[in-house]
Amino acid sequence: MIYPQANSYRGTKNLSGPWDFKWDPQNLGIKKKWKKGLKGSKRITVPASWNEQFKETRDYLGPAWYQTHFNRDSNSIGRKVFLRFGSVNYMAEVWLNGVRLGSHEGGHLPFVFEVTKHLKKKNNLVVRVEGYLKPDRVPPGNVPPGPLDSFNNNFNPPASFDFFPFCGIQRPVLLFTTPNERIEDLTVTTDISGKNGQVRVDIAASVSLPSTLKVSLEGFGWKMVSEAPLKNGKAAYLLPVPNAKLWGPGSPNLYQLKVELKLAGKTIDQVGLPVGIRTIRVKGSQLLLNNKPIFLKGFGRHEDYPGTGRYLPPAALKKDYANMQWIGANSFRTTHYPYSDEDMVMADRLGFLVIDETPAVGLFFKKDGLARRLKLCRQFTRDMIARDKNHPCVAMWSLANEPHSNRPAAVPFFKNLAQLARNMDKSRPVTLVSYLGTPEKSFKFLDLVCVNRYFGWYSEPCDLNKAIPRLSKDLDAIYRRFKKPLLVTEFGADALPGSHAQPPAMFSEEYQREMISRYLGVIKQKPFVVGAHVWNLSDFKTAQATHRPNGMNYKGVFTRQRKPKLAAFALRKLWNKNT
């Protein structure tokens, strides 16, 4: 899946702006035939999610569409020309000057399709959109509760996870044009020896005729170049880098690599892309990166800001990697859902480490609706695995966050999704997030443990006395049952912006500081413990419930507008020494 480029070959147009837009709650927009075109509509920012634009949509997740109008480029004639989403939540179904092109399920990966055939000098794109919560969707919503689920099914909207269910077009529409005659897909794995690197480049293109492949690497006064001819439309280069400069938190060196595809001598097709030399593996209860033991120190985050919902504007992206190099991180998760393309584009350019993660958040495992729910997470695991794979930062994929994992069928179901992890990347660990710990069965067949710990907060309230021994004590007894590395990828404590308490009282930002602060102490001590994930990097929005107060978690140690709290200060001299 290879990311719109525009170069001499291949062209971009974005389509995000103003947009069209009509809800529709009555559900009568298909039987009117809004898909050729929209009436009465109001005008909305795509992308954004459309419940921070209007009052009346704040709690809408119910059909809604969305239109807007462009003019063919004239460069596009005689080239294929396909319409690429970065993101509609949750089902998406689009028309284009009144042709179905498909739809689409799932609210955080991209989709395509091709529309050569259908543009006319003028062009009316519609989309519909419904962001429903049900049981058998992931993430799941609208879950019945169940004695082996601990559902709270008290949020309005009835979410089963905590964060706000945003629905709309949330991040860039792009038009891109490429050849005909095409480079399809490119996947680079590298490995290092010594001081020296290897890149290997396999690479899927789409031709009739007899071509040649020209790859070129180059970076920090090197350059290597190789031609090749492919053979049944594919081709595999191993290109050998000596003194190769590492990528890292701290050097996030990027060589360069361009793919020429060429026909009778001539360059008809070319893609580029960064390349970072690294490995990362377990060994014992380490984990290494480029063969040195590395502690991933950083957050989860949300996707979420004033105005636009799970849209990051750019400027908001990049004050969020600001706040997390003043403050001393290295590493973040992908917290539920895979974040866009600019964001991962960003880490490779700014040397973070991410853990990749699925939007399964709150699966559930009863017999109704369990097949589905496994189709879609293969889906998912298998669209952001092809989506992100040439992205040095990802360490690792998780395939759930939290899942209600005490049902028989919750083994068999990893099980799956592990090994198609695996069979599509070799090169990376796989794992998932569990709040069980010891009772999670499956981290016996994944490469790490992740576990979420709140004692001292959803239990022991404000008694951090009693909360940090447990807390050591369960680390103990869940490294002596797996024996594997182990990340504690959430812990935190809500903290209103600007409450204040002595002695610290729960929500007040002195509790935060401390609680986040004695679990780093307890953490320190472990040597299996190879990362620690503050819950959360920026205070987000969630549905309404009695203990989320204005609708927020406030677990945040920035706040929503990305100022920071007293936790963020100590957080900073805590991870700006060398531990």
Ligand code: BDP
Given for the second form:
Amino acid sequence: MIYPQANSYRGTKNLSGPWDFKWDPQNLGIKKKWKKGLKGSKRITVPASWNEQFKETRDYLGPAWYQTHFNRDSNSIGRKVFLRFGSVNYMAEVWLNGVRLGSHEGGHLPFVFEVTKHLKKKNNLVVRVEGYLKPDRVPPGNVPPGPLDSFNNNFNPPASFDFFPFCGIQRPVLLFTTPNERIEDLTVTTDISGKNGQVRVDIAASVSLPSTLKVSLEGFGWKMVSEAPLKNGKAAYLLPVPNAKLWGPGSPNLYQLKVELKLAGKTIDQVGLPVGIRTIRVKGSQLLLNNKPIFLKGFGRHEDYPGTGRYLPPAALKKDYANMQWIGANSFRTTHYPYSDEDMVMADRLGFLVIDETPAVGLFFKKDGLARRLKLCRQFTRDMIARDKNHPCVAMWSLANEPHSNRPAAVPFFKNLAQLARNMDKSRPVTLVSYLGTPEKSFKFLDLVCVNRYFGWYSEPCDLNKAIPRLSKDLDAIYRRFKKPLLVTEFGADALPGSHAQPPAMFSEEYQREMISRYLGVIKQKPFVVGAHVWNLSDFKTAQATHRPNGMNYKGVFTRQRKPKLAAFALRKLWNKNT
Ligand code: BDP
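Can you switch from the form predicted on its own and show the form predicted together with the named molecule instead?
Full complex below, order starting with the chain above.
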């Protein structure tokens, strides 16, 4: 999937801004044909969740209707025009000028409709959104409590995961144009041999007449150009890069790839892509970046911000990276859904390694709805890889977070997904994140073992003298069982900002600081642990529950407003070489 681009052949128009909005608690909109236009609506900001924009809609999960108007640009005439939604949670149905374009299920990945033939001079775009929590959706919500299938968290709204089920149009909506005959897709993979790099570019194009492709790669005072005919709409190039400047944390070197489609010597389409030359592999108990062992220091995060909900406005996104850089982190996981395109671009540019995770959080394997959950997980895995495959920042694919995989059906489920991921991308490891540890059977056929650990919090409360030796033994046992590199993908404690205690007590900043520091002390002694991700970078909103004061998870080392807690300073001392 090529991200919309603006050049002499392609154009984009961002439809962000104030839209019309109307909620529909009685579900009348379809019958009353709101697709033709909304009357009596409010104004809402797009992108942003609806839940924090109005007091009436905090816990409302839909349905609700959106509308905007836009003019057709004259430069789109004679070209194909598409609408791209970066993310709508959870169900979206879309009409343009009263004509139904289609629907989409799933909250955190883009979807596109071609609109060329429906466009008028003035256009009316209407979107119906609904985000109910249901057991046969992904992530599943409202899951009946049961020892094998869910934690009995008793959240309101009834999420079966620990973050607020924000709804709405939560990422930018783009209108974009391409030529009719065009480059359809690019796949870039890179390799290293000695001092040299190798960039492989696979190109798919749709053209009716014999045409050629001109490919150029340049950077750091070096350039190469190659031209060859297209065969059946496909072409592959192997571009050797002498003395390659490799990509990695601390050296986010990017080359610039340009692909031109030519017909009778004339360029008819062009796309560009930044390329980071790097390899990422598992070898024995190590994770190798560019053939050297790497330790992932970083965080789980959330796309969560006051007022905008599940949309990180550009300045907030920038601040998250500034905070991670200040601490000396080199990586994060897209807990618990793929993050925005803008986030991935920033990770490429600033040199962060990303564990890219699907929205499969809290899966359960009871028969009811299982086939549907698998179908959705396949769709989301496929769409995530299609969207993110060309980002050098993506270090591995994570198929799920904390599945309740104690039922036998979990094994074929994840075998199926792992196979799909490997068929689509042979260049990256595949993993999933578990709370189970040694009993997690799927680790046998995955490349790395990722576990979340809360000894000293959910067990051994406030007793680090018991929790820390337990962590140490547990990590050893997991390694003995699987003999694969291990990542501790979550650990941490809630700290109410400004709450202090001596001796450290739960919910104080001192306890959070001590727990995180002592975990890192144990992890340092285990050569098979290849990464530690603190839970969480920033405090984030959850549904309401007795264990979530203010409907908040306070495990951030920064507050929801991105202010540091004591643990942030301690982490900076441990991780940032410049302190
Ligand atoms: C882990 C989950 C994460 C939660 C965290 C917690 O993966 O989503 O927010 O626990 O309880 O189990 O803070």
